[in-house]
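Next up: just one chain, as structure tokens, the form predicted on its own.
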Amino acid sequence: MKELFMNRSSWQRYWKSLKFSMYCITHPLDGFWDLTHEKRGTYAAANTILILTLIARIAQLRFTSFVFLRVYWEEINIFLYLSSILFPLALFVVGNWALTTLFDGKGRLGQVYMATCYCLVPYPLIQFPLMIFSNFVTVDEAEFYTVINGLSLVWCALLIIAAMGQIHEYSLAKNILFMVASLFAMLVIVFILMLFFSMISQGVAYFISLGKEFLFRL
């Protein structure tokens, strides 16, 4: 019986939290500073939001028109397809989260993964809905399909700023700055990326090229 109720307890604080996200992106200042302050975010919720949005970008592929997107399936990775929303956010997550603990920066690691992925609560939010509108508007009223789509974006960068000050308890232009020095952090991140899989992979090609000298003086 105590089992069922700390399920019933786990899954409560669950729904909680992921309702919060609604007050997040609505509230962005005391949403986040209460999301990572008073512990009112989870991981379940964050990961959730996480795959809404991975599910989002997918159900595009499918559902939107294609007036506003052509789709050529034979060209189309689904992984890379999903690689185009979680590779930078790993980049974003850790640049931002190395740079700033070196200047005082508050956040932890997984503060700063929770908050960026309630951030994206806008997407899929919007998202779903636009696919839908998109096969009722005809090619005169696309310039309503690109308004709401570029809001979703916006929406969701100005609330990755908000966030990021919030955790990390900075001031405005600090936090401005320290958003800008972690974009050129992703760029150095992809930068040692490229060259670590670079010698490793000219390390591979090395010993495949002894080994099949060594066969041939065989």
The other form holds:
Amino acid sequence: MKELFMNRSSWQRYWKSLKFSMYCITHPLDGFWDLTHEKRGTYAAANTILILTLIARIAQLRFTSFVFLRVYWEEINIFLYLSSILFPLALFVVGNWALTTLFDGKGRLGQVYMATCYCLVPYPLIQFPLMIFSNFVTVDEAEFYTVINGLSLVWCALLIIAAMGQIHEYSLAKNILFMVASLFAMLVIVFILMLFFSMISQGVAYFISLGKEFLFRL
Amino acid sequence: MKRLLKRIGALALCTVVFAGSTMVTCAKDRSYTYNYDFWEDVQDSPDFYTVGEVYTSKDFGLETRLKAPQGLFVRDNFVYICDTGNNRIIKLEKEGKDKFDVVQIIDEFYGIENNTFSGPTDVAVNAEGEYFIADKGNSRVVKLDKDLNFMLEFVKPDDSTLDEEIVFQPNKLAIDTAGRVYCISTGINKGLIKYENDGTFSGFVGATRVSFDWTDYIQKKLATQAQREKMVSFVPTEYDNIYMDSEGFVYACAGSLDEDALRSESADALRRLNLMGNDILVRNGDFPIYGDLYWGEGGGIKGPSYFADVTALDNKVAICLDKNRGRIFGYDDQGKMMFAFGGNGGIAGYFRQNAAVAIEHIDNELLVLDQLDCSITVFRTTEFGETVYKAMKLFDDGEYDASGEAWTKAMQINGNYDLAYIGIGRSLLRQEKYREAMDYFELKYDEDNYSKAFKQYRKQWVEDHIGVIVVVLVLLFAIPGAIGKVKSIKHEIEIADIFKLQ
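One more: the block was the form predicted on its own; return the form predicted together with its partner chain.
Every component of the complex follows; first up is the chain already shown.
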């Protein structure tokens, strides 16, 4: 562990892979092919991007002008708020991998995660300057904000589609088909999770009442 | 919408994370007067109006007690009550601060055969003292001169689109300065019936919108003939009451509206109609104008507020009376809620369900007619209410400094009063103190006014710092350019032949 942190070349590799994300978002097809096949991406960089995205998401609450974003602080739960990114991300990664692995997808779970994180780059990249920008515009100029804000999301979405095609080595049609299928896979997972949680809570409630009854009789 | 987003966001995550756990909410007692903040949360408020006095037949000194009175009208110091159950109109004069004297009891008039009333429901009096009385039972509106001589009669409109069999039952009326009569008749939903000053019918104006959406359409397509007949037909709702304001516009309120239509804002509980019948009510509030935002259910009372009557003060504050919960709602000229107060009950200031039927005002005092208790409740402004009205008036008069001070006082009395903050901001804006104004607007999420202030502030700032901005911009372009230049010169020197070491 110590070696890893002290090692100059590992830092260099990390920095290079982080810089490579810039190449990925501008040259998605070439970039995402190299990401896994040429091993130019690292988990460290992927995690960094994800953390930056999360920070952007939270910083938005505080630093975006109230003209565009009003925050009802009483009901903000920072963990729930973060999970609004983390949860769909996890769902997508697992759902996509679980599905594509059955249909000749070449990407492994870790690679799907890494590529998806690399796809998130436009979000912090645009959102941080946008936060500052939002404080310098009036309602009349709100269109600029909305367009740029939308752009950051659309860009991410297009990148994800491109990335998945390259990672799994799919043709365009097959890729799009499996993107749609992944969304359904996500829904199925949500359904199963809800089922699971309600079953567990029912089960727990049963044993709790059993225990109560037991204590009551004693 | 905001509320919905809030809920959905919380709910979606809650279902996943805390499936199984239940949320407990508890009802909280709230103050007599309340208001909603930007987030549509209920905010307790000090009283805007308090009960001055409750007057019954005994207080007026009437021999025959009032019986189910329906209509109320005020001109100058005179108050007219339509004593519907006793087929008469009672004219009262307000003496001093809290005394009403009976001036006249009108139960018949002169000039024609049929000279008594049958269940008169509304009365209006013009500046010349001429009476317009909606004589519902006799299917007519009569116009009398000030000595009660018959002048005109307004009868069922002669209109081919109107069902022959409908009995004309004029329920509420309003008159304009030109002597035109606007009338609501039970069972006629084409809008207000408008008569010219000579008694001729000149058309229907301002029919309420028909609420209809695509789900209704699909449902109707799929339904059988029998089912279709049982469905609610899509017809405009009738207005419940009208009020002619001091500028000659008609405020019209409708009570029996569909809950979903209200929520989706496809139906209006309150409208302000111009002569053409177009709705010109300003709706700049954070939430629509339909009284209570949260309806609840209990004690046999449910559903939205039922606006039975409306009155508008001279400063364009529209005050609506909800007969369902016995509440009174005030909206300013921008359609923002100023106050809400009242409730169901038997004590002064509260009304039983369906009891409060008419509201009028003398200056800023409110008069509410209770048809079950046969009484008139007078509401007077408190210090808080007085301050707010004063601040609004000063602002309209262009005295922005004084207005700002009055709003500050209102804010000190009620720290949860959004309008006070926005009022202070607006007066600061007029005084060209943009930076301070921005802070006040930001506190209460008023983005339009904030943008106005910010635009000026930004302009001022740029003008003040134009030198610095130019220098920074020049440097921004010049420095990279210069660095590039230096580098290329360096490069040229390095590769130049003459410096090559032999």
